[in-house]
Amino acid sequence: MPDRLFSDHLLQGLEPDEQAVVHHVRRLCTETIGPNAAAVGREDRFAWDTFRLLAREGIVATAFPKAFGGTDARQVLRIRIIEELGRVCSTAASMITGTDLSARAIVAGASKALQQELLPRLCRGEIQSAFGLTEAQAGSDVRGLASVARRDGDGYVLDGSKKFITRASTADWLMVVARLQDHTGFVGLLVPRDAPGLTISPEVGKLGWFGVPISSLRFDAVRVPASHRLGEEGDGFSLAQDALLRARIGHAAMALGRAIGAVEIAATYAGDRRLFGRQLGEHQGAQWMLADMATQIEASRALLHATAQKYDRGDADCAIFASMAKLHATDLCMKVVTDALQLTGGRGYLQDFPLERFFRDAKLNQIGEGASEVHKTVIGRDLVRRSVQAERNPCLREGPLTDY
């Protein structure tokens, strides 16, 4: 096997069976997913062949507990899987991050009966679920949700709407977060796609990420039995937060995979293209561009790896690190893909060349699961809050700094 352009040092902390999973995903990318990625990216229809392959090969199962047929993979393994997939195909990578987003609340909050009914089938890819959180006026600001669930007898009546819902058109079940009518918090409800009063809009066209379409949802007095509540009343917010936390880690891994792929393509081009009598890669300008890209990617990979370790340990500051990893990786990916496309010139702009697809796909990572600006606010607010109680820098003298 030829050496890879980017180091495999982050695999060394994985167990042998985990490393085998990563190598299995690489083989799938080499033999099937990579060669088919261009065709998948031409039309925004759900890529069933890709999804069925990931399910059949046990990759979807990494998101589910062993008790239901899954492998309960650690996040340090999951980020390696998503990075490998993102290196060639955003669709495949987003199907794995989307499984966390859409199924995590079912794993954490469904009744034992619902778990037994749904999780083994979700794990095998026989059915799908979607995550219904975002609304026209509420995305990153979960507390701004306007959809309402009111208690009615032995169940709930759900009214409202959701927007930008991935897999809505293919999902068999919808995990919906709504505000309780008495304003005591939020509730998570599991709604079947054929529920009376539920309307799923036609698929909405978008710039990139083809293969995983989005739709809007409308709930008009949709009745949901109490047995389909996820967790207790008031748990909807916490269930959503854990799903979003895992999805943010996944977005960072997908973005870094795409950035790695972009540098691999640009570096190969620099070796093939001749300019002014020399290979493009022999020119200092091209070398410096590649050096900056590779160095920043490795730094971002290290941050993401630390974040995954924090999630696996249950560290209290994992959410802030997830915001930092997601912010850094997704902004970096947009820059790297742009620079890689610039380096490849007119060829990079052709639809037949992979970087055109990478370029269109990169933008959504900066927006989905909390825009970069939101994460900057979250990180900055946390630093300001903690600085009051944190250890002072030893260079400072006693008293307020305004006395200097």
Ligand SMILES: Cc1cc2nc3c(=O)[nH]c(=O)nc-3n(C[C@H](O)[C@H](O)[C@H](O)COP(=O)(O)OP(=O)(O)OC[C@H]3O[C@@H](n4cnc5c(N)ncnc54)[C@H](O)[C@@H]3O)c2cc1C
Given for the second form:
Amino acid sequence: MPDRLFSDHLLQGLEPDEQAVVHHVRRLCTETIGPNAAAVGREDRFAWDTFRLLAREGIVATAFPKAFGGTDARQVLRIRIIEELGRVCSTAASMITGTDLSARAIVAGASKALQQELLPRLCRGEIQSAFGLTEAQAGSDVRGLASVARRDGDGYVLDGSKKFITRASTADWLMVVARLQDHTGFVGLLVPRDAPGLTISPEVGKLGWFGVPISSLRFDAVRVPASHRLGEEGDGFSLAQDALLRARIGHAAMALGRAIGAVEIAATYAGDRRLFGRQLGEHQGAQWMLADMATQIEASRALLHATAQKYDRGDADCAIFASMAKLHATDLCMKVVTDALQLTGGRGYLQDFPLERFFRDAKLNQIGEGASEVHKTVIGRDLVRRSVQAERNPCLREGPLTDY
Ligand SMILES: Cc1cc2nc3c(=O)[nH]c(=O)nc-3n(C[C@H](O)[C@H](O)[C@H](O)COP(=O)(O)OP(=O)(O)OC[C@H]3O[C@@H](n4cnc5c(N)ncnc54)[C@H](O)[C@@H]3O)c2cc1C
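Just the form predicted on its own so far, so send over the form predicted together with the ligand.
Below, the chain from earlier opens the complete complex, with every other chain and molecule after it.
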């Protein structure tokens, strides 16, 4: 195989068996996922063939612990897998991030019996779960959740609704976060799709991320046994945050994979296309655009790699790094895909050309798992808070800066 346009140096820290997984994913992308991506991206129906392939080939299992048949991939491996998939097919990449997001609270908080029953089957792709957090009045401001769980005998009665829930139409189990009626916090509950009182809406049309449809949920006095609670009462929010942290790292990897794919396409076009008597790629303006894209992508990959290492080590500042990595990678991807489409002119705008799909898919990474503005708020707030205790810049004299 010829060398890739983007360097493989980030594979070097992986163990040989981890590198083999990346090469396996590459082969799947070259042989099946890449060539099929255009067809998958044409209709917003659940892409069963892609999902079954990822399950059969053991890629879905990377999100699950070994005790339940998974491989418990380190984040430094996981981001390489998702980047590979994102380079050709957002649907495939989002199936891996979405499986992790929706099953994570089961891994972290379900009873042993429920784990034994569900996790091996989720891991093999025989069943699916969905992650139900967002509501009409609680998106970025998740603490505004209005869905309520009321204690009733040995269980709960759930009322409320959820919006934008990926895979709700295909999931067998729904992980739902609700407010406890007595204001003691949030609770995570696992609801089967056939629970009496649960209504799953028809799939809702959207701009991109075809192949993983979304629906709304309504809960009318849905009874949930206490054995289906995830974690303890009050753990609902932290279980969701734990899942979202991994999902943010996944969104960043998917966005960088797509950005890499976009530069590969634009650079190839710049070599193929002749205008004004020479190659497009010989025009300095085109070279500078490609240079900016490639340089920013490598910087963003380095930030994401550092974030994954922090996750694997359990560093306390991992969440802030995940916010920075997601913010940078997803905003960058939107810009890179836009510029790559510009460089490929009218062809880039055609449905037949991959950049049209990349362009539609890029937007969601800036919105889901915390919009860019939310992450800026988190990062900025953290800097101001920590500056009180942090080492003072040696250029400053003692005392409040307002005394200058
Ligand atoms: C295709 C798709 C799939 C999804 N899948 C799921 C799923 O599976 N499960 C689930 O629970 N949710 C899911 N979501 C929901 C998603 O997580 C939310 O859309 C997202 O969190 C943003 O919430 P919102 O749409 O309500 O936007 P809002 O909260 O209304 O925010 C709108 C905009 O306001 C801006 N903004 C927000 N906060 C601030 C701030 N502090 N300062 C300045 N500006 C700000 C941002 O630009 C933001 O985009 C999905 C959404 C989509 C579109």
